[in-house]
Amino acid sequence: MRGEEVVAALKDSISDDVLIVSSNGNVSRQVFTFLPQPQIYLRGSMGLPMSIGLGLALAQPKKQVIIFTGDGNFLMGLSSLATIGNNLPSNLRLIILDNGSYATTGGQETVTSSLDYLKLLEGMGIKHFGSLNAIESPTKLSEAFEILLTGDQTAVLHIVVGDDVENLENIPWKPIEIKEKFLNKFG
């Protein structure tokens, strides 16, 4: 499955009151296109989705917080994992859409094909539901996502997606508009 197919398949599983932080580039465009709006769509901020998501989870402990990030953004924000592992907010979930490249900046290959996510996350004290490398249908994805959402601890779902990226429209809002819309909805 491609990243946008994964995000689109999750639409019915995410309620309107879930807080979402999405990494810049294709992932934000996918979240903007297919999931409830407004949310925090990062732009030009590689590596920050995990830090911002952690801050939201700690500030809003009664709200579910989901971070959608690509593998390149995940790699650039690894230092945040130590802080996430130290705090382990029960309302925080991280979904990594791993296409093996920095797709938005020209398709340079990342090193995630040689990364042992399980060891890395276990070393940080974070629950990992394994990699979904062979998702054949949206039903299998929905089942994995349901397990992720109903848990009571910080958790990560790593999904290997195709490297062919659909050319979705850019988010039409400026960063200040993203912030204002998000604050108006979630206060």
Second form
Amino acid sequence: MRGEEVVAALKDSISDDVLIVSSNGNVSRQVFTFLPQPQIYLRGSMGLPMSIGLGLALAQPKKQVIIFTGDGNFLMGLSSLATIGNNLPSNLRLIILDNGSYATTGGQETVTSSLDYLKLLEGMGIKHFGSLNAIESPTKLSEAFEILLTGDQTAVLHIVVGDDVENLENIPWKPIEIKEKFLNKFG
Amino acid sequence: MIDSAELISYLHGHGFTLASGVPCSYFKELFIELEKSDKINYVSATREDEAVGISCGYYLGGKQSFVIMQNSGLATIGDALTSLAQLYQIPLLLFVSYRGLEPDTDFPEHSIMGDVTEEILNAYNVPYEILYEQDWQDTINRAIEEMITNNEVVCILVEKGVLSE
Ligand SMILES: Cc1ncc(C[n+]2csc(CCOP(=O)(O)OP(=O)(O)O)c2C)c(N)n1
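Next block, the form predicted together with the partner chain, ref. the form predicted alone:
Time for the whole complex; same chain goes first.
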């Protein structure tokens, strides 16, 4: 499965109540295209989806917050994982869509291939649900996702996805519209 | 010297409930008071751009926070500022220590950033004011009003001795 196929497959498991932060480039377009709107679609601030998700989870402790990040974004903001491990808001979930590349900018390799994600997460004191290889075992996705969402603690799901990407349309909303529509959720 | 506990109460009175940042010795007292505070939740960040991210996420969750950093951190937050906070017009208050001024000559690591601190803020189009003990409430009021009215990032520069010995 490619990243956008994974995102699209999760559609039915995501309730309207869930708050999503999506990293810049393709991932935010995938979330915009396939998941309930409005969510936080990052145009820039590469590396910051984890910190933005942490802030959001602290502000809205009764809502579940899911961060969708590419591996390039994840690696750039790696130290935010330590901060998340230090705070562990029970409503925060992180999904790493690991395609091993900066797909948005042409598929250049990231340094992900030499990284042991699970050991990293363990070292940061963060619960994880293993690595799911969505290329080899796509049928395991919905169960893994269900487990991720039903727990009562900060948790991470690392998903290995294909690096061949479908070009999705640019997000038509202006950044200010994204902000206003998202803030409207809270009345 | 401004009483840090009073400053925290004052900011809390204006709706701030969280702070994030990276320490500078100019804010030593403020960090001691934040540790004790049940009004403002302090989230220690690993980098200043992360602190901006946490604050922006907190705002997108409907709540207001502020960021504390050394002026060296202004070099780190460029992308967080321009492609997140300013792009989405997120109101954000930055407390930035103003290091590198005389008589800070024992710390050469601050002198070059000290020389360009205000130029950087001008280049980023971040309005700023320098905080003084006499009229600190007025300064903070103006900054908050500007931040809210224009949905913008506003900076308060803090020199040595204003918030800590
Ligand atoms: C600070 C910064 N550097 C570089 C870029 C250019 N850029 C935009 S998206 C992207 C790739 C993001 O990679 P990843 O998070 O793995 O997502 P993918 O593109 O693989 O879906 C890059 C490098 C940027 N936007 N900001």
